[in-house]
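Below sits a lone chain in structure tokens, taken as the form predicted alone.
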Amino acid sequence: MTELRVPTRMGDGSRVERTRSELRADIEAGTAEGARRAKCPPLDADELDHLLDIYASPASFTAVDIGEQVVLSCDGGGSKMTGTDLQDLLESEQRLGQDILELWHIEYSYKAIKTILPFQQQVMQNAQLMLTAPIQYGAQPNLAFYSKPDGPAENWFELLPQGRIAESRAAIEEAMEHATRDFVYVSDGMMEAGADGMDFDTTGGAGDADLLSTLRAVEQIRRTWPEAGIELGMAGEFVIGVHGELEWKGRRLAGMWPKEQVEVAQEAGATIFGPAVNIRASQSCAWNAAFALTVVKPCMEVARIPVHPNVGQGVCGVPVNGYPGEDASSRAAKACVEILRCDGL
């Protein structure tokens, strides 16, 4: 008897069809690859069955049961055109049901925000008067912005191919000092303006130094603002060793997977951790979800702070597409909540 084929998607968002057996094979391959790479156990049989049921459903949209909803935080948000628009924040709160809002600016890096901090402080004050939900301020660390020609440090991405390792590491370390100061400066300003917390989005995007400069800032912010919320969201599933020798309290950062990432984040003083697992565009969304759940699951076992997996564009099973289909996005979110038992998204 011919198996029924159900519509699903690839990691690039394209529509394809799979039989239940083919989806099962994708899921088993995804969890096996995740376990191999992260050196962790694969999903167990019940989890594989549950994930298969989610992805084998022909429904155009899926969701968790009533009462099983989780907290929704965000990086960016609203129209994605301008996070300084109060109308965006109102819509995020009242129409989209966002639980933790984020004020942001289109120049989404702390280095750029430093130059317009008074303007952003005024917007934060206005937003706090108009909205009820907690509002954090967010931007990306973007350590690479501190290298020439945009920043003061030598460009290590030019030095490294030349084999100038010592000079590259010195440039990275110089950039880290500038970056941490900017992160703390902006955070102090926004907290003084009434922000409920800070978000460090896409942490580690420029490698281990990007993560370390952020951890140092989080530690300082926690000392100054003990009641602040601090969300630390990652750029990918493992930390790239651009410097290679950097450590946090004796732990080497390069090569860390979500389990180790959440440990250093909570040690530094973060209150929400956002693991991110990059999508493989050539694999199905079912494969990608299995891979993501496998590498994030050990994180859930050691976390002492809420974990909000990033289910935005191109991560944790959501296609890398400007407008990912709601069928794929909702399945990724449902899988994170029901299988990982995460605290939020």
Second form
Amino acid sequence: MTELRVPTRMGDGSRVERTRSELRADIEAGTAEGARRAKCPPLDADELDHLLDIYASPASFTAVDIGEQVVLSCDGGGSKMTGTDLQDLLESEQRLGQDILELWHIEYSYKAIKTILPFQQQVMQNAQLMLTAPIQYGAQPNLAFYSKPDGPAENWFELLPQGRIAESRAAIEEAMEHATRDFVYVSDGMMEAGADGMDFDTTGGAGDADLLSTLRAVEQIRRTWPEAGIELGMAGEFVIGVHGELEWKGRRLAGMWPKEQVEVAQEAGATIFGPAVNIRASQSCAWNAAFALTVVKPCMEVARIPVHPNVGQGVCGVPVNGYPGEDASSRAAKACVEILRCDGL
Amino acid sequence: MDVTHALAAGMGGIRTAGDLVARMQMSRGMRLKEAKEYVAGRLGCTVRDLSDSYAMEQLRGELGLGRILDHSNLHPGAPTAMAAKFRIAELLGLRINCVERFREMAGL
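If the structure you just shared is the form predicted alone, then what does the corresponding form predicted together with its partner chain look like?
Next comes the full complex, this chain leading.
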């Protein structure tokens, strides 16, 4: 008898058809690859069965069980098409029912935000007068912006291919000093304007130094603002060793996977950690979900703070295209909540 | 995608008690189970009630914690926004940053 084929998606968002057996094979391959790469156990049999049930359904939409809903934070959020930041935030609160709102600017880098801080502070103050839900301020560390020609430090991405390792590391260390100072400056400004917390989005995007400059800032912000929310969201599943020798309290950052990432994040003073696992566009979403859950699961076991896996475009099983299918996005959300038992998304 | 996640897995923000649970995660770093139990205890309801928009609309109205406003569901005279956050801070035993700033600026 011919097996029924169900519509599903690839990591690039395109629609394909798979049989249940093919989906099972994808899921088994995804968890095996995740376990091999992160040196952690694969998903167990019950988890694989559950994931298969989620992905082998032909339903156009899926959701977690009643009462099992989780807190939604967001990096960015809203549409920027509603006229003003205030309207955008109001819409997110009143129409989308977001749990944590985020004020952000299209430049979305702490370095850029520093130059327009008073404008963003005023929006935050106004927004806090008009909204009930918590509002954090978000931007990205983007350490590379501190290298020439955009910033003051030598450009280590030009020096490294020339084999000038010591100069590269010196440039990275100089950039980190500027970066941490900016992160703290913007955070102090936004907290003074009434923010409920700060979001460091896409941390580690420029490698281990990007992460270390953020951890140093988080530690300082926590000291100054003991009750601030501090969300630290990652750029990818694996910290790239651009510098290679940087450590956080004796622990080498390069090569860290989500389990070690959450440990340093919570030690620095973050209150929400967002692991990110980048999509493999040529694999199915079922494969990608299995891979993502496998590498994030060890982090759930050591986390003392809430873990909100990133489920935006191109991470943790959500396709990488601009408008990911609702079928695929909702399956990724359900899989994270029901298999990881995560605290939010 | 925001809508997808809100419907698939989100607590519902101020339509339910999502904002209150979120505040415990943000300010105290509470994991989900602990945060939900804490908020349910403070509200005097069950954990399942926290993401039930019917139950929470009643409770938020009674306690003055702010609700969704639309043309068929208006509550003039009831606390919203900053006024509601004063009540939320007291209910949850939290120091909400903007409430403290408002208090200072208004000389309260």
